[in-house]
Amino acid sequence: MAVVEVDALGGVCLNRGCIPSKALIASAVQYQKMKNATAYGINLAAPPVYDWNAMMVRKNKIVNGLVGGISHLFKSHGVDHYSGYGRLTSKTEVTVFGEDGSETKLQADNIILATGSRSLAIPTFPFDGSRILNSDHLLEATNLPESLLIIGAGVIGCEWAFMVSMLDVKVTMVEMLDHALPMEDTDTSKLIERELKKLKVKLHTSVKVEAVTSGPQGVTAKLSGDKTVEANQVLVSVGRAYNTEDLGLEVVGVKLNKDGSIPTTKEMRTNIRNIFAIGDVRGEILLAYTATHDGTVAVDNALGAKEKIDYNGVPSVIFTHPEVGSVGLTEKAASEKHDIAIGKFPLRALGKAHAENEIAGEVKVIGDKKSDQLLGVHVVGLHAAEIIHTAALAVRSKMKVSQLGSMVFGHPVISEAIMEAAHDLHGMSVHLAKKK
């Protein structure tokens, strides 16, 4: 087995998405966190300063650890890997072109391709790397800038905005859509706007950024309905682009959606029997867990199995502060095929929740009114993106919301939120006020 590879091991998610940025947050959380310590029962000595420089160093020790471990695992595992740009010359060889000059053909029964994607570049916004950014030159940033524009409130554009706010960055935010994380559910996106608004975030939905020129304090943002913002630099988050240019995918016939991703089967097969496309450059989902789902079923139907991939009960995780966790249906689109009862119950009644002063958020349990099935399970708060895993295996396990709640959860912790959300849908939850 082989592996061709460009860039360091690990990808996107490795070098500039993922552990790169949870790795920063960490950080911002920490300063955060060290500027209330007195809701600690704590007195700094003097106030906390943050060091930019240092939290990067502190990244990119994690990253390249962990880059340094897949090289590692590949060893173990009798893993070749060819450092280069690898290119279809035929349906069973690629060729590794390396930075030095050299060609390497490698025959092979099957092929999988895991090339991924990379940020999508707005003729309106061209990327410069100084003034107008992706989030690629945030994460290698030598200073942050006092004012911060995100055109986008989607899952990065979110992100980003609750980590430099955080770390004392005036950020403005547009959005076109009704609400930041337009893709959640809509309780999950109030919940998230109201906690942007604590961190003095102004964000603004439903307008469109129509310009971006030079400006007194680096850029001005013209907005539709005639506003103006002004900031420093500009981070565009507005979707991505899929890496299969220059792949030899015309030499051997792989064929292409209209956006440029690479359509596959459930077996994740391209129109090449032999070829497969895995991950973001499928662009049906594009996370990194899903990948690697899609990843073991490439695999095992090389190999002779006949595997399907199956997203039901896949959650999703948002790493704002608080986080955000959600798996199955919003309400919104349970609603349309289903007579719905909720449940929710608020971090603020749960002790844990105060003994680690984070109280906000909630959990919303949705399920169907005749049948009880667990349709969808909505977190915002502490530890949302851990919790979310008990939501999505009672989901995939297709439960009924009274088995949910019939599990016995330990005390004192935030999970138990769960347990009884799935209790309130009942109106049985017994920690909430008795609903008139």
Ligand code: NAI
Given for the second form:
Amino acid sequence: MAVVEVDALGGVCLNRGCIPSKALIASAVQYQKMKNATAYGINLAAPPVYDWNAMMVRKNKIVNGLVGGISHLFKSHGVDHYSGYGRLTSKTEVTVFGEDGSETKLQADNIILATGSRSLAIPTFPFDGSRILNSDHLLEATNLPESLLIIGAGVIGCEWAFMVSMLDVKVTMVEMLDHALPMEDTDTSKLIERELKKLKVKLHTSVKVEAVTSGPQGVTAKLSGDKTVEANQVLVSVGRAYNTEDLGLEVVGVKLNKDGSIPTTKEMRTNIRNIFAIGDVRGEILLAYTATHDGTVAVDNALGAKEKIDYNGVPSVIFTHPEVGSVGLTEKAASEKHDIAIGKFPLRALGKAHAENEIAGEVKVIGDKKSDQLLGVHVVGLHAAEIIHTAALAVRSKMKVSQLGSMVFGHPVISEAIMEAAHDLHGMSVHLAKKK
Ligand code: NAI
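Same protein, different state: after the form predicted on its own, show the form predicted together with this ligand.
The complete assembly is shown below, putting the previous chain first.
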């Protein structure tokens, strides 16, 4: 078994995505808590001051440690690591082009393509690394701007908006659809919009950026509807482009979708039977954790099994502040197919949320009115990305809402809100006032 990688081991998630951003978000949340120390009965001798440089050193140390860990795991599992750019030169051969000009030919019965994705640029104002940035640029920034315009209020846009606004950056966001996090349940979007507002983030929805011009002080963005926004820098977070160019795919006849992604079967096979594709590059779902699942399915099948991917109950986890965790159907999607019932429980009704001084958010449970089938759970609040996994297991196990509600949860914990929302769906939450 051999892995070819042109960059540091670990891909986007470890080097330029999940892990470094979560390290910086943890710093921003800590700073925000310190600014709010009096709420916990703590008087600081002086207002807290953050050191971006020190946060970056911490982030880099975490990333480098984990990258080293992969190298170690490769050795322990007998995986050969080839450093260089890999290109298919036949259906069973990959040529590795080393930085030193070397060319190594590797033969394999099965080949897995896991080349991922990169930030999608807007062609009329492409990334320049100084004024017009993607999240890779911000993760290496030597300092933060005073003001930042974020184009696209999806996952990356919202995570960065919370992080940098907690670090006192003035943030404006522009989203072409009608809500922030438009892929989530509308109640989730509204709650997140309210929290963005508390951090003084200005969000323009149903608006497009028509042009961005750079000047010595920053950028001016012209929005549809004749508004303009001035900011020191722009973060463009409008989705991803697939890394399928220059891989030799045309040489061996691997087919592509129109958007450049690689179509596969549920066994992760491309149109060439012994060539598999996994993760972002398939263009189906762009998450590191589903990519891991794809990988195990592809390897099992390469070794002769007949596995299929199973995304039933895969949660979405978004590291805003408060966090978002969701699984199953949104209210809109559920109501298209079912007669639905909804239960809700606000975090401000939970003792633990008050103890933590984190009362923003709610849990929403969606079920089928007649069969009581659990259809979806949407959490906004403290630790939402962790606690959603209880609900994910329930959705995956095809539980009824009453089964989720009948579990005895610990107390006091934030997860209790899941149980309470399940009870509320049947009008049975004892910790909510009786509905008239
Ligand atoms: P995204 O698809 O989540 O959001 C892009 C947003 O930009 C959408 O809301 C879209 O309506 C908007 N948009 C597109 N063109 C626009 C324009 N010209 N003007 C204004 N708005 C525009 O993509 P994003 O945030 O770039 O993230 C990329 C991928 O990475 C996603 O699939 C996401 O799931 C994944 N990711 C996951 C994370 C997690 O699981 N916590 C964290 C970060 C990224």
